[in-house]
Amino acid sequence: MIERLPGFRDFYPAPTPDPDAWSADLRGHIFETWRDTARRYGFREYDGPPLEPLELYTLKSGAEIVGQLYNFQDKGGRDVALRPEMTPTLARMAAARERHYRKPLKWFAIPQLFRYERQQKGRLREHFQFNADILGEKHPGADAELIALLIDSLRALGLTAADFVVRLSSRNAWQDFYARRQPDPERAYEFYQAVDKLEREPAEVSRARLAALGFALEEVREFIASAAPTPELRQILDDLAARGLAEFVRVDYGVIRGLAYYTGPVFEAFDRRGEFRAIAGGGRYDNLVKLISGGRVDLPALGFGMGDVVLSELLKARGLDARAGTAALDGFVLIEDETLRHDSLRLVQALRAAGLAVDHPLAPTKPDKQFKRALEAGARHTVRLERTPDGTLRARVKTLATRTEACLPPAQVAARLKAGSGTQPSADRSEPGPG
């Protein structure tokens, strides 16, 4: 049998095979919520491809990334690579076409993204990911709209301030710290990438990066410690305190981002219990744009990533997956009098077309099988047509919530189904068995 390969993800309809399993309904559901959200405020979407030239990565990160990508000569003899992230393509794009749009933009898009690389806990070789950007606006009020969007995507998923926070620090308040200490802004990079770690590495590795660097791990620990914000984040939290999500976002040093392209405000979502890696970040990286597209294109431009990996782990945790459940039916058509399956179908196809969500047996099916059918796919109510006398169709619609039943003419059966359970039926009621 052929497997699928490391780092990669099947994802199967609920009920899933088994509990490690990546259900394709919370997938769905997380993507759902996102659009709603981003459109909410305003968010246009957008994509791009999954391919692009080698060097979209390399301008930005230098050559030492693609020992982390999935790279490679095409048949025109083009380097390219899988997108590892959606950053360069956003800004790619802006460059090329920005004059067409009003200024700000706000881009939102759900790419799947790609990176070789060791997997661990939270992190595979593939991932979907919620990015969210506004380019052309360099108000702090940019930023905090973000962080809100951002507090908001998670709520929206049932999360509370009880389950996570947004840390919210700055590059330029961290530059100004190294500018005091060490002249040499060659290796302000080498600097970040040591802040960076030091939640994850051991105090003896950090205290020898920062060592060499002219730093004394204790004089960071005591900055990050300080947590003063500078009035740029005093912006921020102000304008998130006034929208009542002040209890989301703390200040806290500790976070810097990693990727060197950030200028300004960062920050990153965690949960608040520390059993997961973080669940999004972002942060300004306003010269962005102007590298990627040769210095013709200056646009100030800050965004945030949010991967479904960490996301599914950290909502299976809270019980909150259960939220994305059986994608449930509106109605079953059973079709027990194969005389009337035309007819049958017939009905099918017009509740669907007045957009409803219907299934029927494909083959002749016995009645009580067709009923399992119709409970196992979440079905609300089930319809079977029935012959008169006289030979006039009518249609006996089951609420299974309520397991009454209602006999009417079929052009009446969408308008019964879209009312709902909560509609009155008429004096008919079911009879046991699964008619």
Ligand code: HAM
Given for the second form:
Amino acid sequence: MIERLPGFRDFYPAPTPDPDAWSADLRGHIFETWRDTARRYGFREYDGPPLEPLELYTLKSGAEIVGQLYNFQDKGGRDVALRPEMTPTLARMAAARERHYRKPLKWFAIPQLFRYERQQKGRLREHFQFNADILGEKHPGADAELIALLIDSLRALGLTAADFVVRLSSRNAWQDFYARRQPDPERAYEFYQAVDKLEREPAEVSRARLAALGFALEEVREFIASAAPTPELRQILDDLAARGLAEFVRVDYGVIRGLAYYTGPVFEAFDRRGEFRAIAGGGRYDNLVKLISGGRVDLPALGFGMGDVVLSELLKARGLDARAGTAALDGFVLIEDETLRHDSLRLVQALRAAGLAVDHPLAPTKPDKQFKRALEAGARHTVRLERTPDGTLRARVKTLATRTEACLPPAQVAARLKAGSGTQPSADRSEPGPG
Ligand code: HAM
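Having seen the form predicted on its own, could you now give me the structure of the form predicted together with histidyl-adenosine monophosphate?
Now the full complex is given, and it begins with the chain already shown.
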């Protein structure tokens, strides 16, 4: 048997074969919630290629992500990489076509990303990431709008202020702190990386890293503890408070972000109990579009990425994964009398055309096996055609939850299933019953 690669996932339909297996239904539920929330905030969907020129990432993402690239030479001798993040692709796309669109751009995507990371809880070699970005707006109102979208996409999945918090920080605040003690601007990113790792590395490792840059661990910790919002962060907090979202955010300079391109406010979302890695992270990157366009296009930008891995773990831990449900059938058409197969197939297709989810036995099958399959599929109704002595077709519709049965002309089955499934009958779809 050929095993799948380490750090990659199989997604099975729910109920999954074992509790640790990844559920395609949960993934679908998360994607739908992300899309729906982005739509409610006026974001438009975009996408790009999963394979990009290597150079797109070596330019500005930073050493950490470049060390994790899946890269190779293609058959044309080009150096290429599977996308480890979406932001450089977005910057490339926006730089190429921004003049076609009115600013600010509010765009989102749900790409699959690839990073050759050391496998650990919450970090795999492939993940899906909800990316939402605003391009062409300098005002902190845009930062607040993005953070509000982040909060609402988690709330729409059932998480509350007791479950997660957005830790808000600022590269500008850290830049000022850095410049007061260290005159070499070339080493600023090295310093940001040391701060980024403070919570994940032993204190002695951090102490040595910081000392090499001329900083004491204690003064860095003191600055984090001060948590005094800069005027820009104050504006973002006030905006979020006006939206009734104050309880979801706090200033926390312990966050600085690992990627190299951030320039202003930055933030990360974490579970309150601190059991998981970051749920999401983002911030302002006002210089990236200019850099990627070789100086031709200058667009301020900001955004965040939210991965499906930590999020799924958190939803499972809080019992919120069950909301995904399984895709139940509205009806299962039993074919117990094979002379009625063609009439039954006509009915199956008519019900599907009416928007109902319907299945049936593909080959002659014993009645009890058909019924078991209907139950396993979570069908709300079974439907069985029969011929009356005068030769007309009737349909027996059984509602499985209540065990009630009705005998109807086939043309009325769709309406009956819709009434029993909460699906709205739609006026524009005809329901051509069989026979
Ligand atoms: P990031 O912090 O590298 O940011 O990733 C964002 C989120 O993606 C993380 O908080 C985490 O949930 C998830 N994630 C990242 N790496 C992995 C992994 N190996 N396995 C599972 N989940 C992972 C970015 O990627 C930025 N490009 C986000 C952004 C968009 N900034 C501005 N716009």
